[in-house]
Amino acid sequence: MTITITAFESSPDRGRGLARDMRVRWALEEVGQPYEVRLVSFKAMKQPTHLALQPFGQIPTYEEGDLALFESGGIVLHIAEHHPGLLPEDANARARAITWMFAALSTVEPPIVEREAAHYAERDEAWHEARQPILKGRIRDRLDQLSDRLGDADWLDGAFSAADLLMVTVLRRLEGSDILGDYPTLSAYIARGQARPAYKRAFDAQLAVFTATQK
């Protein structure tokens, strides 16, 4: 059965691999599964056809036969559970990897996204700058804890897994900020993820969509 995912027709990340379809592309590349991409506009994302797949009007979605999924973390978990290569075979190690998947999306990502949202929604407010140390402090608390836990290991828990895939994509949202540079351990961790051939293929595929729109 053909796998079809949705992605931005015109991504706000300008092809930098930050849109959440990147996570799904990377997962599919890691497990060697071919897939097709249906590009959707912002207008189409709010129409009934897309809302039937993604009730919140976002991307990505995943379709395979009569199965339709939304939410990048859920999609990556589905891929990892049905194809070897992204979750350990040992039951306990598998459970730990899934726990780290949730940690990436539920513990580490929220303060990062909150800071991004504040920039776009509140930057013209008088109190915006005063709030920045609070937002940055929340991120640094999580990065301190994550960096301490990772230590000198290559990956979060043994071999590379879907947990690392999600965590790397979450941390990449801090690239270019004045925060990530203070965490060489995490910067090296991101670089290891980006060096994976599957990551490069996924990144190039997402970038190609943006490049095509600029011609």
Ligand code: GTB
Contents of the next structure:
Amino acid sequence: MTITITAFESSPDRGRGLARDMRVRWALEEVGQPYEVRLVSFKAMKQPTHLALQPFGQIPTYEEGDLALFESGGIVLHIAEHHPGLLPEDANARARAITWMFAALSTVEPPIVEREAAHYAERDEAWHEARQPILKGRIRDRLDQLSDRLGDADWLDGAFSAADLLMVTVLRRLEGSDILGDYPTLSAYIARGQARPAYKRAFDAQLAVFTATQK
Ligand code: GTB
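Structure of the form predicted in complex with ligand GTB, please, following the form predicted alone?
Okay, now the whole complex, with that chain kicking things off.
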């Protein structure tokens, strides 16, 4: 059955693979599932056709036969549950990996997104600079804890899993900030994720979308 996902027609990240379709592309590449991409404009995302798939008017979505999903975490979990390679077989290890998926999206990602959102929505406000230590401090708290837990390990809990895939994409959102440089353990972790052939294929595919718009 054909898998179709949605992605930005014109990604604001200019092909850096920071939008959330990257997670879904990477997961599909890891499990060797071919997929098609429907590119959507910001305007189309808010129209009824797309809202029927994604009630919040966002990308990514995932369609496979009569199944339609939204939320990148839910989509990656679905892929991981239906194809070998992204979740351990052992029940306890699988539960731990799923726990780490939630940790990536509900514990580590929110302070990162909050700082980004503040940049876009509040950067001209007089109090924006004063808020930076608070916003950065919340991120650093999580990174300190994550870095301590990762220690010398390659991945979060044993073999590479969907949890690492999500965590790496979450941490990548700090690229270019003055924060990540203080976390060599996490920088090396991100690099390990980026070195995976499936990551590279996914990255190249989303970059090709941006490159095509530049011609
Ligand atoms: N919780 C949802 C999920 O995980 O699927 C969140 C989906 C989401 O935030 N989608 C964003 C979107 O569609 C794109 S990924 N935004 C359009 C809108 O809300 O109108 C977020 C994103 C966008 C751009 C960059 N960037 O340019 O660097 C990075 C991340």
